[in-house]
Amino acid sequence: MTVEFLYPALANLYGEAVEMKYIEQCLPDATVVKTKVNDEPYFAKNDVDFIYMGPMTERGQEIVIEKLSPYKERIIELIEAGKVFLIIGNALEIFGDYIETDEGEKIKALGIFGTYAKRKMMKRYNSLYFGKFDEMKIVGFKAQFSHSYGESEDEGLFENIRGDGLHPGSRFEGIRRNNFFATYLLGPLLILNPDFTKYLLSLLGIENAALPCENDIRTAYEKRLKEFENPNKEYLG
């Protein structure tokens, strides 16, 4: 099995460096490729099972769009083939049509999904999030300067229970197509949601996986879930 971390030195905000370490612990026998900004992505010419990319600065988004644009068709091919992608935070916006700045400039993105993002750099959006994925309850956090619009509900990832989705008023958080998963949720997401982590591992052919530190993680998840289900819990944003 091959796992590729795209641009880990650039795309590692909000604790996502820890998320990458956790993925490595979950997949101790995998070959892990850490693609640097000036490297050709490993997926361009090689088979890969799991591609991960985390959140980054707004300037980082522009760099990554430039670096990935030559490989748009290959990314689409991998998505259609059912390869597993996990795209976190504002990395989600790179796969939409464009990102609109405060000044109204539209930065062309990869155009794989029909979404577009709008930045408001003077207004950071912070929020808790509580949703569901199939029968799983999902918890997480948001810290972002932008929202995405133009989503198709057929490709929504998490259904909202409390908290906003891709944008205020949206019923869904994130994007899913086949085994491509993209979400604004931070956490780190996999450490906060052990059942979702096991689901992703099952897509990689690992059934009933024993997660690293699973007892502690599950205890923390159950405690957090009880807090998020409390109707008096305050949500920001």
Given for the second form:
Amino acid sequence: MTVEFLYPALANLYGEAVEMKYIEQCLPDATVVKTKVNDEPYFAKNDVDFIYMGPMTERGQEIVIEKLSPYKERIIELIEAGKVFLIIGNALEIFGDYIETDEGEKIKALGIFGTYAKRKMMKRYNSLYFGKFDEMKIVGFKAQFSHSYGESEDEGLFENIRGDGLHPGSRFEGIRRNNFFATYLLGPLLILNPDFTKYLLSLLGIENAALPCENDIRTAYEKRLKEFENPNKEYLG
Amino acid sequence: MKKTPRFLFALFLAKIALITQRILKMNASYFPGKLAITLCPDFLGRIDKPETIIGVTGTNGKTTCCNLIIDALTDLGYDVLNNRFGSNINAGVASSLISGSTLFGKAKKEIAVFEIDERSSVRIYPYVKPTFLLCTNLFRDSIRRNAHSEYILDIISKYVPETTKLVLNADDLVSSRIAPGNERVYFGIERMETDLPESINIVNDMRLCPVCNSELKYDFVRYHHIGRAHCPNCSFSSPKPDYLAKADFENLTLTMTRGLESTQFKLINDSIFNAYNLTAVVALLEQFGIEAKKLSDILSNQKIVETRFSEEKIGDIEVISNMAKGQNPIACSCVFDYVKRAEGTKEVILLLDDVHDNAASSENICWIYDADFEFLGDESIKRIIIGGVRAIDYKVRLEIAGVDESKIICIDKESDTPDAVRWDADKIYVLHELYRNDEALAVRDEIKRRLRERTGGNA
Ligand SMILES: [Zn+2]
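With the form predicted on its own done, generate the form predicted together with the partner chain in the same format.
Then the entire complex follows, led off by the chain already shown.
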């Protein structure tokens, strides 16, 4: 199995460097390719099973859009072929149509999904998020400058229970098409949500594997779930 | 800006608030300024300022640097207005200016030293224009407030006045890039034996050349992105320091060289952060007009505030408390590294939960994945006792870091953590979050009490 981490030197904000480390711990037999910013992505000419990309700076987004633009068709092909993608934080915006800045400038993105993002650099948005993926309960954190709009409802990833999805007022958080999963949720997602992680691993052909430190991860998950389900807990702030 | 009736009214009420709070022995360092700004939004622009303003900003070390600067200037006979006991956002600076002004808004003092929160640049610099601004460093900090270091770099660069002379860290490739058009001097610390060829930290926010995105080549790394680097592909590199210090941790001295002159300072401990703080302060005060050799005695007598760091040996065991700012992954990583490098075996107590979040919400813990808990896996650490609501999250973090599960003990209530101490190591560390001082110091004191009991007396 081959896993590609896209631009880990740049796309690693908000604890996501250890999400990558955890993915490696979950997939001890996989070949992991860590693509450098000035190198051609490994997926361009090779078969990959799982592509991960984490959150980055706003300048980082522009660099990555430029680097990935030549491979747009290949990315679509991989999504259609059911390859697994996990795209975290504002990396999600790179796959949308454009990112609108505070000054009203529209930075053209890959245009694979019809969404667009609006940035407000002096208005940081912080919240808890509680949602559903099939019958699985999903928990996560949000800390971001932007929201995404223009989503199509049949491509929503998590159904909101509490907390805002892609934008305040949306019914869903994240984007899903086949096995392409993109979400603003931080956590790291796979460490916070053991059931979702198991589901993701099953898509990679690994059934019923025990997760690294699963017992404690599950205890932490149950505890957090209780807090997130508590109506007295503040979500925004 | 003119002193409008509205301004004078705001100042008058703020003065009354200040005096009332002082009479009631309340902390008057925030509310009067807040009130004044609410009543007169451009209050900071209208109040007279001391002629010379020294600003100190940066992710880590700004409070220590501010204290050093204020103490040194006071020792030299200057009467310094400052916000050291107060808030470092606009309301804090305003409160300080209110206390230092007459009823008509005239400044009573000639010098001010202000600690300035990085994000508050937006609300402070349009009105309060520092003569000198020292930036200690810029790192990842609170994810919720500060996002990432480039964000803070951009904010300071955008708002710092063009006339402000910058005193910057040459060994920090983020903060050394603040406002490239401004006049500046750089300070740095010479290569040391403990420097590394590349970063071992999880977080290094300067891996890529900001000009051409090539991977930077580090000449050496001290911690995170602190070190010196160059781009193999273009001309970008770390700036050359104007003030170069040599830190000698064996003899606890810091030798500062500028041009042909060298001056020696005493270091209070072997912490690199302390060495940087001292270097930064000497560079700043030299720029202000005080020769380094005049500072040698004054700055060699510095003390560390006890709530941030303390150590005491009772019998054979040393009890050490150290603040490790929660939500600030770099400060935590540095403390963990320091604990790892310390001699002897250790038991470590972690009290890092966010006080506010536990009560009202659920803490966003993703910052712990930016902190190097890996350092706590060192074999010299026999036990890690975690206290607080989020203990299980820290346990997971430590396990992913490769720490042996059997070494980790989770305890719900902070005050119960001394029960898990087994007294079988040379040192007991209490690492605590800033806003958990009282609880943490109570834990520390309880450990000391039990230790005295064990050693059978008043050792
Ligand atoms: Zn370059």
